[in-house]
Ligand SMILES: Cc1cc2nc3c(=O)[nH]c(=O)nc-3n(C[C@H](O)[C@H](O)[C@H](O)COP(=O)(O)OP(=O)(O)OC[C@H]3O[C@@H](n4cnc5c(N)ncnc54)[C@H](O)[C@@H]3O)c2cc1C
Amino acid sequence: MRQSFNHHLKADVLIIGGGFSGLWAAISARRFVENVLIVDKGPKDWGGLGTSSGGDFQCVQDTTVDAALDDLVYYHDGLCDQELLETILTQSFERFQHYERLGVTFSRDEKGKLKAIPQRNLTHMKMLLVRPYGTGGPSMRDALVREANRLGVRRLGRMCVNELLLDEKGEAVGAVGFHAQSGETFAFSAPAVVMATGAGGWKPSYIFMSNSTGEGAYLGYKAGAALSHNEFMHIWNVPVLFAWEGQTGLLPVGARFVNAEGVDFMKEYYSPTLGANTDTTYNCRGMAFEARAGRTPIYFDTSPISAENVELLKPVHGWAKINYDRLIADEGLDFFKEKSMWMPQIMWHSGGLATNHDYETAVPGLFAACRCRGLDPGVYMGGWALCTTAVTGYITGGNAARRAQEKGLALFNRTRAAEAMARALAPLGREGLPAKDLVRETQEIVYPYEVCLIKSERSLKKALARVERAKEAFLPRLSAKTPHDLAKLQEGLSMLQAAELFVRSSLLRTETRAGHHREDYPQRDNDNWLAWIHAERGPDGEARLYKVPVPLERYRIKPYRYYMDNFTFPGSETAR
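Please supply the coordinates for the chain just given, on its own, in the form predicted alone.
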């Protein structure tokens, strides 16, 4: 067993994940402590998934927090932590102003009023646009990195964290990992650890989303924290032949999806009230039913958009502008004048660490920010992710730093750390199966539409049986030739865990709500399922699932309207 590390780094606050939420956490933590360290599996300062975003931002600036919260309770079909989201909404404009102070520019009209696009046919949830359009993600990343530099935040890239370290009382005191290129081993000690790794996922083709594989949830779950929202995933409509960011801005101003017969199928068959101006998962569900009916391929039609809105939403910089120009030059296709073929694609898993309202998990000293913390039931709107990364990252970093002030130095057990490192390095150099085989297997488990979009007991039990076979066939035989392969193996293990918890939780929730659709249980069941499902790792390593009721007795808003009631999918008529 390796008895020492190449490096032992100490910090007041250790942040795992260097995306937008991690950077916001670091900026906030520096208000209270000196030594803040970010480690990330990607290149230093790449900015995570936020860098590939359009840079749209939601905040409460021309409405009230109560009105916006009412929209969210409605949009989440009542499955909404109202106290948590109220805090996010209350602090959203402060973080927006913070972005502006850091040099990020947002679109305003000739009178200086912020331009806002309502989302998902909601009255009070609106996204603001970064200028120039197409530069949003990179400009936000650059602003946050500049601020981290100014504050002296230490940052390490290419760092794969394998295991969290706990002291004798079960409190988080650090982590172990290795450099994914050099193979150098690292031990980190800190009295407060923030998981800011983003959401889980199954490596889709869409931009940086292939890097979002949920290691934060995986590490926290192994350490004893509970996970929530595992039965939900986010599925987007994406172009078949190219990438595009911004449909959430295009749908409200007239874009639509049409089937092979030219029919606006969402408006014609599934939601006459909302049409396609809704959450992507609902649109993808409609696509799946269109495929069943033999009315594919599906096209995205931007021709109804006015010339004024085309100019507002046409990319002028960044990768979207590159794709736009190439479509015209190479394919003769003008995105804003013609139809293009689109398809559903799984993007990320909603499952994340369960926390209290200070974003601390059941493991003392372990915190979770943004998508690493389960927040929503599989529905999304433009600009909301960048709002929640900023607000939850800022809150979490401050809370972690205050704990570090209180606890002082971490009680770091070097022997326990060496044992954890030995477990992590065990697959390195041995003969066996590569991680890519496990990755492909998990994709084939969750990707079929009858598992991810139109669920049933039959399809889910079939998927669960395949999960169990994968655990038996792959886990004892996984191997890695290089440190890079070992990092990919860690991603594969996280993906398999996410697949298992997604299928098990989907089987348990015998109703339809928000992003979860059970064909055999098409009705909403508030009596039994106005509750979150939490998963904990039992002593035998198996998942233990249980319900946590939504505490309506202390919430101000009692659910009285439900977004899902705007839709009538085949078999759901009895739910009306």
Given for the second form:
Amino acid sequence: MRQSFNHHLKADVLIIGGGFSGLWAAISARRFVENVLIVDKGPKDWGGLGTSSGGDFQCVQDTTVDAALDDLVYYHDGLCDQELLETILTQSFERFQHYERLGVTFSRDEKGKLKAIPQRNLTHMKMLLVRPYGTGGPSMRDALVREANRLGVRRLGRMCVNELLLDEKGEAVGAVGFHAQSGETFAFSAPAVVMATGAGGWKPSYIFMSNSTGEGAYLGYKAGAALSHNEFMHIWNVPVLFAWEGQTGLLPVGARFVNAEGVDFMKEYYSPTLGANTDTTYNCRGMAFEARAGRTPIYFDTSPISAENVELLKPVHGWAKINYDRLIADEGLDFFKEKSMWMPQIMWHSGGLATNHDYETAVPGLFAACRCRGLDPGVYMGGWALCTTAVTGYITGGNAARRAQEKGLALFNRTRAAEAMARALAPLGREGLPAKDLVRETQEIVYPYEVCLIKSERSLKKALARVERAKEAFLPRLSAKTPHDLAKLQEGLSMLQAAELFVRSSLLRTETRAGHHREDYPQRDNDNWLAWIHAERGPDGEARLYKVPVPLERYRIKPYRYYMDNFTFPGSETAR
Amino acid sequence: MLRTIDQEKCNGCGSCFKACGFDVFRLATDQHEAPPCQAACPLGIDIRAYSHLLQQGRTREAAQVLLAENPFPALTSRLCPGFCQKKCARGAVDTSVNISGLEHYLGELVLASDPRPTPVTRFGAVAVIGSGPAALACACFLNRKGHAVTVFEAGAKPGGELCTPKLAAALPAQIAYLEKLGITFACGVAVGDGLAIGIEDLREQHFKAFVLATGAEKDKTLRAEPPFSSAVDISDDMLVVVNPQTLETRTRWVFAAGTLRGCPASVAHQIADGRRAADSVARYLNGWDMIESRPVLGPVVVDVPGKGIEPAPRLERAGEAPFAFEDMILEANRCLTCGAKAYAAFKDDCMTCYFCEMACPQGAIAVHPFKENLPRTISYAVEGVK
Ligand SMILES: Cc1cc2nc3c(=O)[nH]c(=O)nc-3n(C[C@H](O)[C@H](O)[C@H](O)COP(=O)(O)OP(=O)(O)OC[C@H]3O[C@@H](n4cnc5c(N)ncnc54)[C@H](O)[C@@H]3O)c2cc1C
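Having seen the form predicted alone, could you now give me the structure of the form predicted in complex with this ligand?
Below, the chain from earlier opens the complete complex, with every other chain and molecule after it.
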């Protein structure tokens, strides 16, 4: 032990990832156990993506859980875990109140009524706001960190976890990792482990989004847990050259997405009912079909917004303000006066760990909170992430703590731990291919719109061949000059695996539903595909994919309306 | 993407380094201007450099930086009054950095390591008379230069004034460590005129140079005459007379260090004196100039960080135990690394999030809004604004 690791830390509950999910899990776990440790590969207490978020928070407060759930079943095109979502919706109000107790202030009108904005043309799914825009995320982070401090939650930053540790019974009892700035090696032992590493993704350029590279799923999968929702990803429309947050708020006041011919293509061609006022995934699909038709570039035209509204909508805080001001100062580019070129960008992969309703994975003792659990079929609503981080983080932390109390001891095999560490460190200092190239390659595999937006057997098979080639080329020759590079390398590996599972699961789902569009199977197929696809690592190391039917017989809501029916994309008119 | 870090405006606080989620930044600590802590330290330890290494968890490299000036961090962290901390710029924000806690961490790390003997690469030996802080430091620095060193101690155990309850555990461990390095301890052997063995006797046994460091009572009236008058001049205060810069005595091969020659009594001053004597011995044995290129510290940083830095509570050690790794990193990250300069060590990991710019209290960082050129979902032949 002494030789294999520089440090050995013990905890009752080990939480991997200190974003909002991890912080909520820790706060909750402390109700039952003393020693709660959060490790994060980012700076200590940086709060993950949540800190750069707007603070928009989905909450059921002026409607019923039943009505909201009905909206979600519709929005998810029937592919939703109603029992799980019902708990999330039910507890969203408690976590909102909890945030208020911790000192976060949500916007209210003069009468003190909470401001709540319906999302994506849904009736009951509404988000609460923190204003001015840009103060929400930091104020939530500060509140959670203050509470974690008060409760004596231990936190360790710049700590890259790279393998889970199991005991003889195959139960999770810790992890190994290294400090990403020094390379100091760590063994962590804990009778319960919470994955709170956020969503997966392929490092898009979007503020902090690119730090969440799906390692929770990657590590869990390697340890024997199943993954779900791999065929889905969430795609956002973004300016080509710079970042912009909050375009959904600009659409209702007149901003328009137009094609090269100046046509509001969503309204004109793909969804006369919703137009562009929908989930970005559908807008992006529209953009892809515009590219097909040779009608790109796509522009976001802000010129119809009234001067009065521009004053109200100008960023006044944080990164968004610097960004806006500097675009004018350095590039002479006033966002509210020009048409800027936009494009789809993959934000995150929906794939994540599959769990039971206690958020425990198939590996006993390994729990998954929020975005590293597969949940959404590639569609998203403003404020949903912060709602689910709080609710599922809280539930998961409590469950993990109770599990820790029951299990008590965490004993792992030291030789195997040392081997795991050695495997992780192997690329350090050797000659070979850098993380940068691996990351780039995975991006090139999934980014083309014919892979991520308009899928077909042909395009997916091509992508799969590229995955195979990347595995052959990179896996034996990975190298890292510094521990910093080694941490990036692990991200690249996780991205490559996600790319493979994305492509394989997309190939398997021979239908179109929610965020998944197959141009060779453009119709919904309820007979065969009201089912999730789970992926597990087979004994040969290869992915084993299988169907898990949605247990509709148990559910109260039988799907009867479908959000996807608001859209008509080329090909979907014709039956298959 | 990160565009500029204005080196004139940057005062080294490290806010960018601490805030960046992608770990893009590092600090260049090797600067002409010394931080206030280093300037105040009798040993001139490059605290800024080792602290930045500790901020990154690079404990072994940090220990090397510290050991370069101070061979006994495990002892000084328990005894030194902390000259550095009194001048720490963080004091103006909230409270000084717990430098002694960081030093303690490194001290324990050093003692827990298993050093290999330093190869003896020089012919002949050096005798160090006495085994207090100046003597041990002198022995250690001479050992590093490849000299065979014997420490003569009249008492039964080495340590001299270091034999205090505060060091009950640390001192024996430190001595054992020095023995592993190859330093010989001859205890129960009183050296001096009319004692068990004299300097001239030792010279006949191939000892080529001598450092007298047997200490002196603080109270002049209690001091006895040091038994070395055959080789050195003794002052009215019963101290050995030396050249204060070189610590040479009347006799070319005899030097004196520590309180015996009137050096201030703090452990740090005495270690510095031992180090100076070791330097002189080496010069003497090599026949070098005794003065040329002695280390001098640059000017002190004037524009220290502090403005716009968020307060963060100082961590204290729990009793005798050193910091845990996590607390050590936290405390090290309170250090404002005065006068260091930030640079982008991993520039291509920047993701245009502006957090560094927002964190910089000096307004030294500018991020350009155009983001990284990643592969595209839809590729436009010309990208721009219309
Ligand atoms: C600009 C922006 C605005 C947004 N606005 C909103 C909004 O208004 N409302 C809303 O609901 N959502 C919003 N979101 C989304 C939301 O903020 C995130 O989805 C949510 O905060 C994710 O929280 P998380 O804790 O699950 O994951 P993350 O915040 O991704 O945290 C995961 C943590 O795990 C760490 N980690 C990952 N891998 C490892 C590893 N191997 N070892 C150790 N640590 C690891 C990461 O460093 C990270 O800190 C926004 C996001 C962005 C970027």
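Quantities reported herein were computed from a predicted structural model and do not represent experimental measurements. Whichever C-alpha set is largest while still superposing within 1.5 Å between the two forms counts as the rigid core. Residue numbers count along the first chain shown, from 1.
Return yes or no for D301: a CA shift of at least 2 Å between these two forms, with the rigid core superposed?
The answer is yes; the displacement is at least 2 Å.
Tell me whether D325 is among the residues that move between these two forms (Cα shift of 2 angstroms or more, core superposed).
The answer is yes; the displacement is at least 2 Å.
After core superposition, I'd like to know whether P315 moves between these two forms (criterion: C-alpha shift of 2 angstroms or more).
Comparing forms between these two forms, the P315 CA shifts at least 2 Å.
Superposing on the core, what C-alpha displacement does G262 show between these two forms, in angstrom?
Its alpha carbon moves by 2.6 Å.
By how many angstrom is the CA atom of P252 displaced between these two forms after fitting on the core?
Looking at the C-alpha of P252 between these two forms, the offset is 4.7 Å.
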